[in-house]
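Let's start with one chain on its own, the form predicted on its own, as C-alpha cells.
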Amino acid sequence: MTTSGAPAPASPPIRASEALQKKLAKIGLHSEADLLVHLPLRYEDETCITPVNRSFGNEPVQIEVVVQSNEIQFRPRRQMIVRAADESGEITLRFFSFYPNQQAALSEGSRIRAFGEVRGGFFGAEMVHPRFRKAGDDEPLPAELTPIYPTTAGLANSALQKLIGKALAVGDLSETLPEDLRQRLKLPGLARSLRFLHTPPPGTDLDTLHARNHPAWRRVKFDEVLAQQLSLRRAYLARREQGAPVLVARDDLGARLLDSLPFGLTGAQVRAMAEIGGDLAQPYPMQRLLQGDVGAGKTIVAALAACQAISAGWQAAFMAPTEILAEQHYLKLKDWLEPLGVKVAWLSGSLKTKAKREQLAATAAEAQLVVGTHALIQDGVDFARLGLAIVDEQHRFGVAQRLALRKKGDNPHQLMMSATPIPRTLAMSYYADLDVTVLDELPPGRTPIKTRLVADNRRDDVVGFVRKAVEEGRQAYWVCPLIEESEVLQLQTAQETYDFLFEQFSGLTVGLVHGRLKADEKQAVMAAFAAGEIDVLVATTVIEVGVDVPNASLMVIEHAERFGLSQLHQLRGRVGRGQYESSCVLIYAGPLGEVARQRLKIIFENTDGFEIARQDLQIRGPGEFVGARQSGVPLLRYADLEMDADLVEMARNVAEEMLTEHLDLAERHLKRWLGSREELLRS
C-alpha cells in the first residue's frame, strides 16, 4: 500500500500581472495545474495557406493576401470594406465592428493572413469578420493546429496560448495513475494526452477532436471523472468514521403500523425498508437517498424508518420545503401514528405564538416525531434526542439547510427523498457519496394518465372538457404559468385565471390557492378541495408535490411550455390517484422554441419518470439538473454522462482502489483537478 502522511504539494500560482490574474480567476484559472487542464473548445487549422480561388466551402480556411484598398461605408450600415488579393484571385473582407488600430493594420499594401469561412458575396469571394494578423514575407506557418480556449472579456486567446505553452514546458505532467492500472484500463499517458490536446499536429482529424472521441480526450475525461469520484468517495468514507446512534427497534411499532394500513407494501418498498433498516442499525450515520417516481410510496417508507428510530428510543424529524406539502405529511403521519401511541409535533412559520411555544416545548421533550418546514432548522428549535432526519424533496434545500437539520442532533442518520427520478449515470457520478435506494414499482391502483397537448386558441374546448368531468362528479386542478421573474405577475395571472373560470363555470365552485395566501388560508382552501367542496382549484405551482386528492382526475396546465420537464411530470402526478380515468391537459402558446417543443414532446410520449429524467438530463445537462447540490460537488467540464457512462463505472472502481492502495497518488490527482475547490462533502 502506497501512502503519504504529507499533503500533496500545491501547484505554483500563475505568474502574471495583477490585472491578468483577475481575468484568469474569472474562468477558474489560479495555478499552473489549472492551465494544464484548461482544454480547448475547438481547433482551427492555420498550418497551411489556401489560395483564394480554392477557398470556397463550408470549412474555415487561412488565406494570405495583400490589401489593395480599405474604405469605410456608412450605408446601409457602418462597415469597413477591405479588398485584397493573392496570385490566384481577389477577395473582400467585411467588418461591421472594428477599431482604429485594426483599420491601420489593414492599410493598403499590408500583407495579412486571414482566417474564416469564404462565401459568395456581391463582389465575389467574401470573408465576414475574419480573424487576421499582419504577416511578414516568408513567415513560417504554425507547426500545430491552433487551439481556441474558453475565455472571458478582455482575455485574448493568444494570451492563453502563451500561458498554457509555458505551463506545458515547465509544469507538472507526472502520472497520477499507477502504471499497471493505466495499462489495464488501456489509457494513454497523461503528459502525452495533454500535450496532444493543447498542440495537435497537422493532419489530425478535426472531427474526432471536436467530438472528443480521440484517445487523448478519453484519458482526460477519465481523469476528470476520477477526481470527482475520489472527492465524493473520500467524503463517504469520512462520514463512516463518525459515530451515530444505533437505532435498533425495541418493540413492534413498525409492524403495528403496517397492520393498521389498508394496503400492503410493494416489493420495492420492502427492499427499501430492508436497506434503510440495516443502515439505521449501524454505528455510523446513514446518508441515503430514497428516490422514486410520483406516487411510488416514499412516505410510508419514511414513516417506517421513523418508527424504527422511535422504537429505539430516539426522535425523528421530517422536513418538507413548502407549508402545503409539510402539512399534508403531518396530517398523514399523525393519522397513521397517533392511534399507535406516537406523539407527533408540528412546526411551521405560520404558527401563532402560543401554539409555537407549545410545539417547541414538545420538540424539546416528549414529541417522538416532529414534522415541519424550514422552521425545524431555525434558532430556538431544540430536539430532545434526534436520531433520524428525513428531508423530503431534498433538491429544494441547499447544502447548508440540510446540514443545519443534522446539527440539531448528535450526528443523526439522514434519509433524503426525491420524487424527481435521477438518471443512473447522474446518480453514479454526482451522488456517489450517497447510498441510493430506488422505488422502481408503483403501488396497485394507480390509474394511467392520458396527456393531451392543446393550443391556447382552443381554450373553450378545455373549459368544456373540465365542465364535463366535474358534472360526472370529478374535480380538476387548473395550474397557472410559472413566471419566475415576478411573483407579483404570477399572482396577477392566477387571479385573472380565477376570475375567467369563475365566469365560465357558473353553478360550480372555483377555488384559488397561491404562495401569497396566509398559511391558514391556504390550508382552508386545500382542505375544502380535499373534502370535495371545491370543484375546480386554480393554483400556482404550490401544489406541485405531495398533494393527494383521489377524486381529482383532471389537471390543466396553462402555458406548459414555460415549465421544466420535472415540474410537468410532478404536476401531472397530482391526478391518477383514485379509481377514475385521469387526464392532464397541457395548454401551450405558439410559436414554440426548439427546447420547449422538445420538452412537450417528451412529456407527451412518456409516463416513466426515469425516462423523462434521462431525456431531461440530455437537454439541460448535469449542472442545472443537480441544482443546489452542485455547491459541494465538482461539476464535469469535459466528460458527458451519456456518452461516457463507461468511464464513470471505471472511475468508481478505480477511486476505491486508489484510496486504499495509492493514497499519495489520489491526493495529487485531486490537487491537479480540483485544487483548493476540493472539500469533504458534508451534505
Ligand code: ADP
Contents of the next structure:
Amino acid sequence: MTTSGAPAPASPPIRASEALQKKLAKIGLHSEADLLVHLPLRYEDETCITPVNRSFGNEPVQIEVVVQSNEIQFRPRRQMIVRAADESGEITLRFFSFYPNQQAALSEGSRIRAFGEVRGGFFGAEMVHPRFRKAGDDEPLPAELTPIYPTTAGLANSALQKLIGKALAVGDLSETLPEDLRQRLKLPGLARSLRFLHTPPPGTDLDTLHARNHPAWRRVKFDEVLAQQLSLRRAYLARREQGAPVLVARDDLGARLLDSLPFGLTGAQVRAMAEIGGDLAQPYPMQRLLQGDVGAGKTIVAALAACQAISAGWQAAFMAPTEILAEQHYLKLKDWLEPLGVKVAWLSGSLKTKAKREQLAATAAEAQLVVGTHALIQDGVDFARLGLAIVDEQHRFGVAQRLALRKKGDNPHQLMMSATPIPRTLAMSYYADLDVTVLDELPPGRTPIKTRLVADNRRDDVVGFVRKAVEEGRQAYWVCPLIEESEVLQLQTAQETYDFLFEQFSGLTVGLVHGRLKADEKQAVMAAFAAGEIDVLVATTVIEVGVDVPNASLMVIEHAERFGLSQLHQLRGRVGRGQYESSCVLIYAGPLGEVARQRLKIIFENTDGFEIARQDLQIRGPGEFVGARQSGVPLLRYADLEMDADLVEMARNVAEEMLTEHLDLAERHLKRWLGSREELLRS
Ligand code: ADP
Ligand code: MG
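Switching conditions: you have the form predicted on its own, so give me the form predicted together with the ligand.
Starting with the chain above, the whole complex follows.
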C-alpha cells in the first residue's frame, strides 16, 4: 500500500452460541458486518393468508391449517404425509426429508402456517416441502415481506432473519462513499438501501425486488464491485512499490528482428509494442496481459519484448502450457533470433536424465532467451539475470505457477498472453490489477474461415472435403470427439477415428497425435505435419492451443456439440493461418439440446473471438473465463457482469479516486465487504 491510513476497526463478531457460529461460518458469516451485507435471495409474501380452496396457482401462497393426521410412509420412498385443513378445505403436505423436531411440530392438532406452491396431487390439493411454522391462535401476520436468505443445512431462515435484524439495529451502517461522489453517481445511501433490502416496507412490488434493479440493489451491487476494484487496485499500486530492472535497449536487436521478418507489424502490434516497451523501461515490474484473438500475432510482440530485455543485458523466459506449443515457440524464436546472435535455449519436462537436465539448467543460466514448459519453474533451474517472464496462454497456468516463474528472478517484468478473449467487463472486473493490451486487428491477407455445420450422417461429404483440400496441396486436421469423462475412452476413440480415416483416405498420409503419446513422439508427429509429410492429422484437443501450420486449411471437428465455445474457437483458429482459403467443418450428432444448439449457432455466426466470448459469458457465467484466477479474487455475489456492466465502469474510476483522496473510507469499505477475505488477496 502506498499511503497508510489508520487501519479500520474490525467489525464485532456475531454473538451466538458456538454451534450457531459454526453454521454461520460455513456461509462466510463471521462478523456483524458480514450479516449486514448478507442479502436476501428473494422474498415471500406472508402478509396474508389464502384459504385452501383458493390456493391453487403458480404463485406460492401462505395457508393456515390445523394438522389432522401425520404418517410416515415407506413406499414408494420414505416420506412424511401430513393431512391438514382450514374451514375451506383439505390439503396434503408432503415431505421427503425431515427432522424429528419437524415431525413433532406437525403432530395432530397443531396449527401451522405453511408457505409454498399448491398443486393438484393424487389426494387433491398438495404442497411439497412447504416452509412452515407453528402459529398461535391469534398471532398477527407480518406486515412486511419475508426475506429469504441464502443459508446452509440446519440454519433456519428465521434464525438468520433474527440475527440480521439485530445487526441492523446496532450495527455499523455508516456511509463509505464520499457524499459528493454518491450524489454524482445518483446512488441512495447505504443504510437506507440495506434496511430496504432486508426489510422492504409493506406494499413493495415483489417483481422489482426480484429483478434486482431497484436503486437499493444498485447501491449494494455498486459497493460490492467497488470493494473488488479497490482491492485489486491496491494490489496493483503495491506492486509499483517494488523495484524491477529497468530494461532499456542498448542496441538495435529489436530493429534487426523487424528487418528480418517477411512481414511488417500491424497497427495493433505496433501499439502493443509501444506499451510494453514503455513498461519495461520503468523501475517497477510490469504486469501486463496481452490479449488477442487466435492468429492475431502475439508471438512476435513477445519476441520483440524479449529483444528489449536481452539488449538491456537481461534474460527472458518464455513459458507455454504444452510441450507441443512450447516447442513450436522454441523453433520459431530460434529461427528469428539465432541469426541475430541471440542464445536461445530449450527446457522441457520430457528431458529425461538428470545429467541432461542439469546441463540444460546450466544453459538456462547462460542463455539469453529460455523457452519451455512448466519445466522452467522446476527446482534447479536458475536464471542468472531474469528480467522478463513471458507466459503464453496464461489462463492455462495457476496463480502459483506464474508466481513461481516470477520468483526465478528478482521481480522480473511479466508479460502474460491469452487467446481466450476475455469480455471487457470481465477483464475490468477480474483483471483490474493487470494492465491490459488488446491486439484488436488480425494481420492482413487472411482469408476469413468458412464454417460449416454438418450432421453426423453426412460424414461422407466431409471425407470428400478433406480429399479435395489435399488434392489442392493443403493439409487437414481431424479432431476426435471429446470424451471428458474418461481418458481411456478418449484414447480409444482417437484410435478408432484414426483407423476409420486411415481406411477412408487410402493414398493419403494420415497421422495421429494425442495426449498419451510421449512428448518426443508427439513432437515427431507435429514436426512431420508442419513439414507437409502428413496430409491429415487426426488429433485430440492437444492441438487446441497455439499450433501454427500455415498450409493446413481445413479443420474438421467431430461431435462439435461436446466442445465448449472457446475451445471450438481455438480449434478453428488453427486454420486460416496462411494465405489459403480455409474452412472449419463442425460435425454434430443430433438431437441437440438447447444449449448445444445455441453454442453451435454462435460459433457458426461469429468469427470474432470477443463476440463469441461475450455470448458465451451470457450462457455460462464467468466461471470458465476466470479459471485459475479464481483463487484470490473475490467473486461477486450480487452484481452481474453482463447486467451491471455500467457499475463496473463507475466503480473502477471511483476506486482510483478513493485510494488517492479518501483512503480511510476506502479501508472501511474494504473491511465491510471483504473483511478477512482481503488478507487472502494480498498473499
Ligand atoms: P497468436 O496471437 O494466436 O499467438 P501467432 O503469433 O502464432 O498468433 O501468429 C499467427 C501467424 O501470423 C504466425 O504465422 C505469425 O508469424 C503471423 N504473423 C504475425 N504477425 C503478422 C503480421 N503483422 N503480418 C503477417 N503475418 C503475421
Ligand atoms: Mg499463440
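Rigid core here is just the name for the largest C-alpha set that superposes within 1.5 Å across the two forms. Positions refer to the first chain, counted from 1. Owing to the predicted nature of the structure, the values given are computational and were not obtained by experimental measurement.
Trainee: Inspect the rigid-core superposition and answer whether the C-alpha of residue 117 shifts by 2 angstroms or more between these two forms.
Mentor: Shift of 2 Å or more: yes.
Trainee: Comparing between these two forms on the rigid core: C-alpha of residue 339 shifted by 2 Å or more?
Mentor: After core superposition, the C-alpha of residue 339 moves less than 2 Å between these two forms.
Trainee: Just checking, between these two forms and with the core aligned, does residue 135 shift 2 Å or more at the CA?
Mentor: Comparing the forms between these two forms, which are aligned on their rigid core, residue 135 does shift its C-alpha by 2 Å or more.
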